[in-house]
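One chain is shown next in structure tokens, namely the form predicted on its own.
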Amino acid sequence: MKLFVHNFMSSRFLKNVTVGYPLELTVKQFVEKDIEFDRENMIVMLDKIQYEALLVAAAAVNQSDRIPAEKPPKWDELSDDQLKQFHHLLMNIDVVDGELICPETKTVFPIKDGIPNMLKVDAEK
């Protein structure tokens, strides 16, 4: 699972949570695989994406010293090597193994061979 797609989900389908968002992040293994940059794609996906959720997921792969602690004002002024640290981030680390974790209800979903499973039995929604 890249580290863009942890930005997006939440377990707001489960019974009694408001928010989900962002999920806990636990990282038993992570590979790294060269993925091509592009600036003009990098500068879209850092538009969409919501910056708490990066510095979890960055702190999950112990990365947390690749980016900014506050977000960048405009990601478009960043230069190449700044977004290129962005990049390595949001695409070319995947969780191979580890947990997502709702933030209200400590319900964990696992990761395996890439994939996160966030079904849950009907009992549970």
The other form holds:
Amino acid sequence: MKLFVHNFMSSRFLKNVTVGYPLELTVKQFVEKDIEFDRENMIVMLDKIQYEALLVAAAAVNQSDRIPAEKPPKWDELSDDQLKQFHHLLMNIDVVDGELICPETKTVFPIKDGIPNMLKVDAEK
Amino acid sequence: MYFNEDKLKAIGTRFEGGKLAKKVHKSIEQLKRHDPDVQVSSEPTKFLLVSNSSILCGVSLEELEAIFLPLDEQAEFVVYPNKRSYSFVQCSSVEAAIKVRTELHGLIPMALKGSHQPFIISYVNELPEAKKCENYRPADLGIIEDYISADYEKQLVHMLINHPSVQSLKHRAVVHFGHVFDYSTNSASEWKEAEPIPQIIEDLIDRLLSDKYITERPDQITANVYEPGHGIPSHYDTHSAFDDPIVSVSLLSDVVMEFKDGANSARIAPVLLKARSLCLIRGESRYRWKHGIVNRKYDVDPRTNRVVPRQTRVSLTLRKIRRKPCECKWKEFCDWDRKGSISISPNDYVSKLIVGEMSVPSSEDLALKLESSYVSDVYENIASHFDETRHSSWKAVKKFIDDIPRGSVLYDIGCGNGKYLIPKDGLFKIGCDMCQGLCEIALKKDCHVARCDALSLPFRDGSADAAISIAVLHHIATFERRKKMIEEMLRVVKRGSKICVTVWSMDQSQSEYSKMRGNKDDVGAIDSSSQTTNRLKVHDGKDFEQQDVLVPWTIDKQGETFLRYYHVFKDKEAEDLINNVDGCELISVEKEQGNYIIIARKI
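To complete the pair, please output the form predicted together with the partner chain; the form predicted on its own was given just before.
In what comes next, the whole complex appears, and the chain from above leads the way.
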């Protein structure tokens, strides 16, 4: 699971959960792959993401130092090198083994072999 | 069929020269490939290989006889393979063979009705060796050859043919003992006492019991007299009517009985029933397979491919009337009303478990159970085969995706093998599927996937610019749940965003699927109970009989069949569903090859 996917996920579907975002993330194992960097693409993606969740993801892989603690005011004013840090976090890092946890109910959803299992029935077992 | 309209030649035309030589070459190549033991002879012999002369080319044995017998009245079509385009003729002498070949080689005979292909004739040294049975038999079927003696056969036939109460059915004569099978209901509910079972049949029953082929005395015996050319349509002996097994004894003539898989009537197993043999139709062969005898005057022995003419045949069928509910494990093929309306004790724990099991679900709980057994579990089993067969995209879906601006976020709900996730079209795509196997396949293709339920999407509200769901909604078993799935898709997209949802249509007349299934039985011709019921039915024909069905997925010809639950959509049903969802505006419903492509907007 790429970290950018984490940015879109939520446990809102669970009973009595009002926001369910961002999901807490624990990472037991991850791999890094070099995905081609495309400046325009990256800027479009950063427009779509929620910064608070990205900070959660960065912390989960101990790479918080790659990005600023505050959301930059304008993405297109960033240099390629700065954008590449975001690209690395969002696109290159692939979580193989870990957990996603609902911030409200603490329901645990396992990530196994790169696939998060968000099935309610499995989580409630 | 070997048929090309452009190359169509009028019947009566004769091929010569280079064109004929080419066809001879092709004919011999085919022989080498399929029957390598047969050698072509440069000298005349009395055995002829005749190409373009089989049932595969639309040429019947009767047509062949009409063409060949005037030239050699003792010519015999000894080998007439079902799966080849040629057959073999044995002439009475070498001279007769020369005459036949001179007359017919290269000719499209005038007598042909369906075919426009010339006969291509070569001399061969011998006929093909009898081949080992390539055909499969339905599981559990028992055939015991020479079960009764010629003497017993004679006595039995004498008794039956002279029996005072032989009644004539269309093309068949029939007599019942013990009880009369009521053809108007095809069920066990209305049994009438019939002639007492004669001692000679009681003796046979004693033997069957002592040989342990049966455990209880049959109480419904039917004898049929078949004239050559007559058969019986493909049918099940209804589960609810009779116990297991159905016992049948063949008298006087060999015949080929065809067994058809109830989940796939194109899967046919021809089985030779020799005169004086015993046939035990039990277990899977009884509960899942249909059986019948084709109307024709000859059979092709499935073991040798040799033509066997039929004689008058008498069959004796021994059955035990079922008096308790059918509990066979082929419940999808069972006609028994497992909802318990037929005298099942309400205190019986087992019967409670099976109540409503095979009915169209009426509650959330039952829907979940059904989807779990007949959707989720099935996809886990067929995932890799499913992946091999899913590549093409629907035009309307492709257009929907092409119209989404670059850089948008797209969710694919029920992404399967990821076929819509792969293309690099500048979209940020995330797929999800309930099936672990399919998630793994999509992940290997570098797709972004999560495993989830389509009714509980793991995405934040309003986070995508569009969503698609291809061929998923029809696996959801109740209206409320289908509505919930649309609501859930709307929840995760932004206001103003569009969703595209496709489902199977009940009307499959325009579909590739229908063409693919063109060789299957038409539904309804035989099965009188084919009306819309509250029970799930195994779909087999070309057209859907009812909206809630179990559709077979066969991995290969020999392989296992899995049944997937579908709710196929009627005309206007998609519109009705969308109109029932708050905050949803219908944009269009298009029909493409047996699918409805629904496009709607979140308002």
